[in-house]
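Take a look at this one chain, the form predicted alone, written out in structure tokens.
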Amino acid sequence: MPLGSEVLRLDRVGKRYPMGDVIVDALVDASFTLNEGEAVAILGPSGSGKSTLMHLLGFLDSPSSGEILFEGRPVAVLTESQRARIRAEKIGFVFQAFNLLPRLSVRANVALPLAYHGSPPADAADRVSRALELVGMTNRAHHKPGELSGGQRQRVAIARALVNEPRILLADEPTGNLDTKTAAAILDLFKELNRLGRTIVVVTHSPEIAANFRRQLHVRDGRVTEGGSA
């Protein structure tokens, strides 16, 4: 499908860490776009970096160096409410963990997200059921998290996200605690999610995961570069 506009773009960012008496650098002079309706993987070893860069892109850390934009505006001049905004409304997370309740049942955590800032929206019953149904859990709504299977709650943790109908959607190793058959079964639902025009960025250490999406951007000693397309 054909990009729509720039959603996210870094501009020579940088990320020091101080370890002691030495000054890290986690990221160097990162600098790409991301536009609407991309698949993006962030491919990288464990240490390389990309889990500091997952964080920049959700706002959960600010760079050192350089310019983060989103939506063409600088992050920098938000206050960290404005940042929290963003993070709930425009960003849906998925991480390697779910992050689910145990004592809520399905419907009720794919809810959470819709009263982060107060009162839910008026059409919030619907917005649940939506994205129940794209991740393909609608019949298991009333179940708790422990009577599901791993990548049932990890659809569960998508359909989370997707809840207030986000912009971006990051996930981090969505497919690490899962066997390979679910993992796939995970990928295509990314794969379906893209298609329907969800921005997508998975960030993982796997070159096989990575080659299921269009775009890879490969991070090494902090330094990101453009690899290959599937």
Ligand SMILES: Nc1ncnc2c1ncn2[C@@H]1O[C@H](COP(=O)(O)OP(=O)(O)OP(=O)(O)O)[C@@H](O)[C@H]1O
Contents of the next structure:
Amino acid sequence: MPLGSEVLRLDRVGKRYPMGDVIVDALVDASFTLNEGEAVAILGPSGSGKSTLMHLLGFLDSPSSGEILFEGRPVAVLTESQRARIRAEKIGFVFQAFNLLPRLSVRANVALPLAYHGSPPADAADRVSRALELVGMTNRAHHKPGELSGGQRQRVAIARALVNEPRILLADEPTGNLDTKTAAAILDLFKELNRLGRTIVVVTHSPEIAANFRRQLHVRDGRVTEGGSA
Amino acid sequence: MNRLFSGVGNGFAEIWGHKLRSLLTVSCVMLGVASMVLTTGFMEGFFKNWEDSLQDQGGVEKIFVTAQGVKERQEPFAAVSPGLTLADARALRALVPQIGVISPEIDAARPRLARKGKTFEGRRGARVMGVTNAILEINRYEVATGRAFSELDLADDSEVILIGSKIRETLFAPGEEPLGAFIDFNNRPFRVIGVLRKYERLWGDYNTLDWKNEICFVPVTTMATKIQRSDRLSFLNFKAVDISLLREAVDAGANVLAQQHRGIIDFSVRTNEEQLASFASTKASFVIGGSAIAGVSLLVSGIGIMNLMLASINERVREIGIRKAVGATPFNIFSQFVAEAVTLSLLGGTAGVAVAVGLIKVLATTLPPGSTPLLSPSAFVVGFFFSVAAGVMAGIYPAIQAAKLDPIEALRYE
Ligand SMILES: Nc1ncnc2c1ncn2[C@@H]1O[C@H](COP(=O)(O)OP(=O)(O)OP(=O)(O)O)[C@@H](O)[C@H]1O
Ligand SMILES: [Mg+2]
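The form predicted alone done, now the form predicted in complex with this ligand:
What follows is the entire complex, opening with the chain shown before.
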């Protein structure tokens, strides 16, 4: 896939949560295109719809209106299995809430996406080790998530998103729980990955972090606007 | 293949992760299989016992001819019939090729057995029958020591006697040699030429085969000429050469007898078929009843598994969401749940079979021989197959439910 070609496109995408009498419009008419090799920061106040938008980008949720296209194909027409396949092989997702499996060790958590890869790489074990090394969690490989600090869990979640070497990395506040030094290291990792051609979308509250990304999207009350430097 | 394997691996991890839940599931299947195997085992034991006693009465190929009163319209002519005699046995032998063994039998009216002042009382008194060696074959008697009758014994109306084990125990002291000794049968001395095997099938304390031990045989000819003083037979039993020739043998036999008796039907010809039919119908109803019991127990175990699987899904909704989010397809999730169900069912099934075998072994030593359950391979196969099937079926429904969940919906689940 050549650099600059279209990866994801949103066409007037909306997400509406009917909550009894109240209707929450978490996302309204979001339209933008994400190209191969881009590095994007998503900014916005709490509750503005950033996570909602990320879930839609990772096919974890379906829009209430509008259309999402992946490599030019509408996601809605893909089968559940096809979407799972793309998630497994092309998209790495870092959840705001980490979402690690509590009963599995750190290593097993990181290895999880490899089990669902269509053609699991022969060097699966090495890849897990490398991913753990990238986030500096090698010494905690055999711990359970419950035995880790918030920041450590966050790093495990990042390692899991990287283990399949996905072309697209979607990270929902990946540095929220990290100290400045570790956050900087993770940011450097993302920048390096982007330099190698990966598409990266990162949600952040911090304008300083956002400043590291060439493109910024602002979300306010569910509306997405393009912004230069914050 | 690899996907299935990862499902199986996850299944194992999950089983280990929830030891109590897995134990309960395994117990459900185990109880289902064990009760199935035990129920079937008891049924098979019961029918085996019954079938054996049918065989002891001569088996299915046996045909019974007994003297009986003539019909009213034949009464004026009844006297022209010579009745059931030894001549009938010879005629049947000569004229009906479908007949194998023929056993003419005279039951002594009021036999008295005595020796050196001892008499035999027994439960129903002694029974002495005039027979040929055919009765040994038809009614399954074995001569334990000594010999059966010879041609000469029958031809010479010899005063020789074969005695049952109970008779020997009563009339002879332990260790005393009965062979060659004389015992009085209706005040005539008869020389003992053989002792019959001791038959035993206990029903509690009661030996259901005691009647076979309280019997004596003398040559039918001796009985006719010296004791009864007529060659009227009490019974004339014969066997068809083969079970497939049973009907033909019955019909041909009845025709020959009618001819012999000058058309007077003063005899009846019966077979074991009725008993066999009642055996078959009882067995059928027991099999249905037993299967229903076994089926219900399997169903209960299936519901148990299903319940545990559903509970585990609710508990694991978030996990399903996470797995789907990192790329698990519905099939991956599905196969994980099925693998789990299959593993637990197989474990439970194996444990159930082991428990059933153990119980049957223990029961075999504690229960009286007549009522012990049998180890039936078919019950194992059926029980095992059904338990695993029930487990898998029970696993499939929750597996489909689990596979259908939307990842983000599952992840929002609290
Ligand atoms: N399942 C849901 N049902 C109803 N409303 C929801 C649901 N999920 C999100 N919302 C609402 O949608 C809006 C956007 O939520 P979202 O999680 O996208 O915000 P966010 O920008 O990620 O906030 P934060 O920075 O705090 O993570 C919020 O008002 C939230 O209450
Ligand atoms: Mg959020």
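Numbering follows the first chain given and starts at 1. Owing to the predicted nature of the structure, the values given are computational and were not obtained by experimental measurement. Take the two forms, superpose them, and find the largest set of C-alpha atoms that agree within 1.5 Å; that set is the rigid core.
Engineer: Determine whether the C-alpha of Ala88 shifts by 2 Å or more between these two forms once the rigid core is superposed.
Structural biologist: No, shifts by less than 2 Å.
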